[in-house]
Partner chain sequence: MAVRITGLGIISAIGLTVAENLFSLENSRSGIAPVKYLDSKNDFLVGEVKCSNAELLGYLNIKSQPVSRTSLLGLAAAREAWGRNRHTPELRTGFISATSVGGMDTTERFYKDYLDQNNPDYAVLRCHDSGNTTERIAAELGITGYINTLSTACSSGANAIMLGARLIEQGKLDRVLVGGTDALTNFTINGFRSLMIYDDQWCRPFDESRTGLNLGEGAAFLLLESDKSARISGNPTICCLSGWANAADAYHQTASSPEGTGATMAIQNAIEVSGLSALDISYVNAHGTGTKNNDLSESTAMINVFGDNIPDFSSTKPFTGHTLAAAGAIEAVFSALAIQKGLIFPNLNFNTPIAETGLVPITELQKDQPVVAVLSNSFGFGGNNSSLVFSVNR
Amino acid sequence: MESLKEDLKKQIIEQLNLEDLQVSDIDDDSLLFSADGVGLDSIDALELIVLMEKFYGIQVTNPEEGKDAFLTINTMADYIEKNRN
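The structure of the preceding chain alone is requested, in the form predicted on its own.
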């Protein structure tokens, strides 16, 4: 699970062009869509949906499910583990 979390951080930084962030800057429990956390916005949420499909073959079609899944790196990793084929 730890390697999945590290991969997620790298993929988020790369896919969202967050050049000012390093993997070590993202805490597993940091809120992704909070100014106190990573500070992502609604456009970034769309990119995360694409990331989930591209790298993990998971389609996030339910907005409420996505909202819960994209809270933190930990919730994303849990979501992937539960929904990966």
Second form
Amino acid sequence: MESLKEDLKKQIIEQLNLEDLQVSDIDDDSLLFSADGVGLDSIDALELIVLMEKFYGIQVTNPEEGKDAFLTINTMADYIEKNRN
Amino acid sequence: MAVRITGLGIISAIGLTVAENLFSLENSRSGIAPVKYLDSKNDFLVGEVKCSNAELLGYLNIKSQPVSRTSLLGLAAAREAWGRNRHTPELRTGFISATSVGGMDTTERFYKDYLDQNNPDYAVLRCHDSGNTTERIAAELGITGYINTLSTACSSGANAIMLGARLIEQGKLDRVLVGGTDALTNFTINGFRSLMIYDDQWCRPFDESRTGLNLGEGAAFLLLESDKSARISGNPTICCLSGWANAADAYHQTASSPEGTGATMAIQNAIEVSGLSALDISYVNAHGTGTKNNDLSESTAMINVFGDNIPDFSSTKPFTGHTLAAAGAIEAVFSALAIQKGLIFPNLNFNTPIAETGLVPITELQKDQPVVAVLSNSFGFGGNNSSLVFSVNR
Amino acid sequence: MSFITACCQISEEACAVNGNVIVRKDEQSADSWFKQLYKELALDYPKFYKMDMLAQAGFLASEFIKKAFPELVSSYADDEIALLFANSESSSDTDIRFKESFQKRKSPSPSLFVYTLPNIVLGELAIRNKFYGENMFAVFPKFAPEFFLQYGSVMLATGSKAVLAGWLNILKGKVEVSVFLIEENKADGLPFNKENIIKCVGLADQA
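Can you give me the structure for the form predicted together with its partner chain, which would complement the form predicted on its own we have just seen?
Time for the whole complex; same chain goes first.
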């Protein structure tokens, strides 16, 4: 699980072109879509959907569904664990 | 002061002329159907103009190639709006056209040939530039004075109309043909699909179940004239363009603010410029794309401005599809027709109001209505929001 | 009469406010130069990391001006400050990165695509500061001081009380950033004229 979270952070930094950020800058429970957290927005949510399919083979067809799953690194990791075959 | 509207021209998924469009609006005939004319691998629902490029070339009697579909559509509508007007040194005439894709349709064909190493015709790339679309139409019409191209995403058409009105108001031009044109392209369809706001069913503006838009194509132009110009041309006034405004959200690069900040300002300022009050608005032709974000934001803005007295409103995009830079102009023509014919057009495909706002659009054609003033909204990416007010000529 | 009341310049190795160097690039740091500047500002605005370098450049320079003169921005209504920016490289730096990401990933990146227009930096400044005033971004073959003078004067004559202006060129490691504030009726600055615009931007050789 810990390595999954680490991978996720790396993938988010790469997929969202956040080169200035390091893995250590993102906490497991910081809110990804909050201005006080990582500050992502609806465009980034689309990138996360692409990321889920590309790296984990998970298809998120409804952007609304992603809202709960993409709350934090922790919830993303849980979502991947549950939906990965 | 008001600016006179004396000519209308339109080509869209619901008809090749003003008369055909009106007929479809009156009979609730949508032009949205699976892809037929665009070279696409998929059968997405789109609002295509029901003509191939070859048919358009024949219809318009255009010999000189290459020419983009965007130019051809624009030319059809511009010619209809220009009608039998004549050039005269007495009147300074301008042409302002909006487009978001320019000649992208020709570039897509070029690109395919280029990748396949199939003898690509580099000359077609001249059509790519947005300005080329405008210049081609202006040249066909013989307009050589002030020529400008606007590209501000989905508010482009409304902004072209607003710029024309301001040039007349400032005395820089006597008359100006304003509007917008956009052909359907794979570029735009795929772009909106990547944003996950493209509906694979018919778009459902202002409905709780809405999940996105259907793209369309088309063009519309309006002839705006000053009092002096109308006197010299002798053209009767269809209605007046009396208010206009543009405002930004300062919220996000692409999304509209959920509070409808910019939209509220655009509507309020346009009504203020018109000298009318919010209570005078008989009908709102909404932007109403069918996306979650736009329709909520626009509903909130209408509540902010009109409170409990929300005028009759509808989105006509379920007829035409979202025609991007042409949308503001196409809906300006519909607004002028609403005033001229006393009609309020239905919002097709509506069932359930949005939970947060509860607003219910007009769903059946309303005839013999005293339509004295129409507000038309066009809200673009980046919170580029424009509103226009049309009113009866008094 | 209008005056240039503050200016911030950022080059590849230093950042200066009103001519005084306040930060020099730490070559040993693991952080990029712009991240070093962001940390220097001690702000909590994670959206910074999502911006392309052009938007970051405008953001950083305007924040350094605000930090040095906190009252400058707060003394105007939200539609009284106009934005007037220009450059000669448009958004080429990001356009190239977008093209490369497309080639590598075989699918376009929406978050990069957003920045393939130079005027997005104006959007970022408007979003950050809730500016609702006029704005303009122009692309020229080379630095054009007359443009800032003429267009800035028009903005000040038509309702704007202040203009935040900037020349921002970012391309493949080149950093040529200057942001300056023009205000009306503030005698404690440099007169708003061509000479002083050239001085603020520091591109006398190009003008």
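A quick note: this is a predicted structure, and the numbers were derived from the prediction, not measured. In this text, rigid core is short for the largest set of C-alphas that superpose within 1.5 Å between two forms. Numbering follows the first chain given and starts at 1.
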query	finding
Rigid-core frame, C-alpha of N62, shift of 2 angstroms or more between the two forms	yes
